[in-house]
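Single chain ahead, written as structure tokens, the form predicted on its own.
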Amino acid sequence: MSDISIIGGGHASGKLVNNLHKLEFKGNINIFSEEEHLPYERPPLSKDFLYGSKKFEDFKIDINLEKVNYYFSTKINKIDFINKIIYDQNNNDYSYDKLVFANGSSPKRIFEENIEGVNYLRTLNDSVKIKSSIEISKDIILLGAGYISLEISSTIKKNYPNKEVTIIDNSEKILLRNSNDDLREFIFKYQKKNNVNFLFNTSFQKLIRNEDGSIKSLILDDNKILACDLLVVGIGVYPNTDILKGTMLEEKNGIKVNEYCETAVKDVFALGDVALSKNNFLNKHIREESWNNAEKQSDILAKNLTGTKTAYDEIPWFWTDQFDQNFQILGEINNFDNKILRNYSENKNTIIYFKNKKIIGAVAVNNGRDISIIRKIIKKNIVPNMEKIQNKDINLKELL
């Protein structure tokens, strides 16, 4: 039986050793994690265990640590895939049989130093740092109009609908990279409901700093000086692979993966956020940052590692909560050609969108089930009836 590496200690990581053990894997599993931390879910992070409603064990994923080799708090710095060792910090050397990237993606960040004030969320220690301020900041500004920043600001004022809110973007609007105006359009209405501020097509230029270094205030690019003694950043992401760089492998978007989760080098995988992956559904590889590509890809990978060739063909799907509200989003909800509203109450929608007379994508607001149904219509290729979807008093699983 195949010794097994897995580089990173996230949600893929707990999830592929568990459905690992399900499947009665008898080799030897060597897990190398940079947190000290078990490995856990991170929605919580910006939502429930931000604003205290969820513990860490709530979220965290156990593993039955006399079943592997688990390394915290450790680097891995260098790899030899020729001959299958792995490098960390230290310069100890571990040979593995197979190996899985899982070691995800980190906060792009604004400054090099640490700044007293300054956050990025990714970790559990982040969220940890960001709560404690939050209870004794008062001018507080979230860097980026993102979903990260979207639920911070919403689980602020949850907490504290006092406090002073304001989300800054070098856009015209929110959610620019991965949404549409119909998504953006509920989300943006809860926000400016609750007195979140935006400042938009607006960029700092400059951070005004107290004595001790911690954080005073931003300069914008319009020499508009904002007080600020709380500064979250939710820029963006990048994938963690520069311990890939001058390899066969190196890529600037993620490592590059089929549908098995395989690697051009043999006996190398990845998963979850790292992973540029083969999606089947969109036809191309993408990187999907969410809850759903950790817990699906891991499965996939669990049964490809154990002799079941298994092809990720999951249709993207991606949440986020929001001021007790909750916003689901399908597949593709941009490259249409038609689309149906079904408003069921001012509070509960969902919008379908078609390609070629198909339903190619939704986006649901409080309505979880329309979602689920979609997904089945989706995969089963059905042509819909759509006087029937029209009609929202019909429910959507006549069409199946």
Second form
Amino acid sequence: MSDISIIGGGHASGKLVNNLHKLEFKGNINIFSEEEHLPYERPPLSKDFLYGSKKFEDFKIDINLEKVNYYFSTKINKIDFINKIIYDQNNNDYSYDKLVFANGSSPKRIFEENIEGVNYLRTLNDSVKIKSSIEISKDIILLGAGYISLEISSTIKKNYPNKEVTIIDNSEKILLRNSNDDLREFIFKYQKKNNVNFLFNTSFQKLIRNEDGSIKSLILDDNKILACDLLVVGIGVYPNTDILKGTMLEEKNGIKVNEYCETAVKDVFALGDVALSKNNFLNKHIREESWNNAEKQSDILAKNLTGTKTAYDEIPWFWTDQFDQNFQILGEINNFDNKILRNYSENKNTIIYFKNKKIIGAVAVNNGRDISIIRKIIKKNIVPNMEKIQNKDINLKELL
Amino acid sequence: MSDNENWIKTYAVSDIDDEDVKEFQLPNGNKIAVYNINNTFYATDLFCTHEKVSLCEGFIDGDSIECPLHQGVFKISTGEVLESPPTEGLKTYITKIEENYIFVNVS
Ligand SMILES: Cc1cc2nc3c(=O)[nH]c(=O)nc-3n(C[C@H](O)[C@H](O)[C@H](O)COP(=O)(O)OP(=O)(O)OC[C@H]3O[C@@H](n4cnc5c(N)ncnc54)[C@H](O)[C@@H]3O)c2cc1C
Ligand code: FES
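To test you: the structure above is the form predicted on its own. What is the structure of the form predicted together with its partner chain?
The next block holds the full complex; its first chain is the one shown before.
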């Protein structure tokens, strides 16, 4: 049986290993991870772990280390697809039979180099560092109004309502990507209610430091000075494809794979945040950057690597938890021709989006049950009865 | 505790529709979920093992309950995890029907 070598030790990698073991894969598994920790799920890093109500043990992915060769703190720097060899940061070489890219994505940076006091949140270590800084900071600035910043602001305000938290974005609204105006309105309402400050259409031009080198304030584009003792930047992520430069698999927006997680190169696979995957529901290639994508692709790839050819057929789904509210996005929520709001109460809503009379997506606030049902309706290709959908007293389950 | 004291009277059979679930508070303060699946009654802990969210807000599909928060799935009859994110199973309770009431064993 061929051996499998995996680059990356994050969510997708950890789950892939466990799924391979469940399917009784008998070959060797080699995992090369830049991090010094076991794989873990990342959502708690901006939520419960940052808040202090979850420990690493609660979200780490347990792997039986006796059954794998785990190379901790090992970054793969170079790949030779022709001779099937990978090289780490110390130029050690490892040959492979089958190679899996599970090396995720990285936060986009505002400065090329690492600058003291400019924080990003991607890893456990980042979260630990930001958590301890929050405790001693008064004026916190989050650059970028994406999901990460909105979750951090929620976590800080829940713990420390009196700390000043300001989110700055150079566009005119929150969540420019992976969102729509309905969701923005819901989320913005909770952020404002909890006294998070927002500054739109601006960015900063300069950092002012104290004598000890720590950040004191930011000078914004309009020359306004904003006090700041903690800066976290969350302006999006990019796929970790730099190691492919100059190879036959060079890709810009992720490593292109089909619905079986296969790349264009034989015996080479990719999944999770780094993969630009064929999504059958949307009929295009997308990079999903979600927990669900990492989780479900690891299941699919394990099957494919053990001989059961299985296609990925998930409808894109993402959740974010902020201020004890759960927001979920399913499917396509932008290119619709009709929408219906099911307003159950002030804090419980579902908006369903249609195209050509069929449901294509939904946004739900504190109503995961509707999302579960709508996912089934879409998968079963049901043309729903509009009268029933419009009547919130009718359980959506009746449409199944 | 005598065996009799271990059996806690919860809802009347007619209180819970088929494929529905209701929350119930035990005398010790713990909350459970009582389910009617095809006129067989089951009971599990109320909260998902992933985070403290009531499974009564979840979606029942046959013999499984899907958590409303992150769509973890548990088998209602055994409590086992069928789909992540939860990794720990749900505690289940034995039930019996007497005089049209659902009793739950808390021993
Ligand atoms: C703070 C935070 C909160 C999130 N919250 C949510 C949420 O609420 N809901 C949701 O759906 N999704 C959420 N996500 C997204 C989700 O966590 C990711 O989509 C998921 O982690 C992707 O898994 P992955 O295995 O592809 O990548 P990762 O988990 O990032 O793992 C990649 C691993 O590869 C390693 N690596 C990279 N390059 C190399 C190399 N050359 N050699 C060796 N190792 C390498 C990295 O160090 C990393 O350990 C969140 C992400 C973050 C950061
Ligand atoms: S709280 Fe139930 S799956 Fe997360």
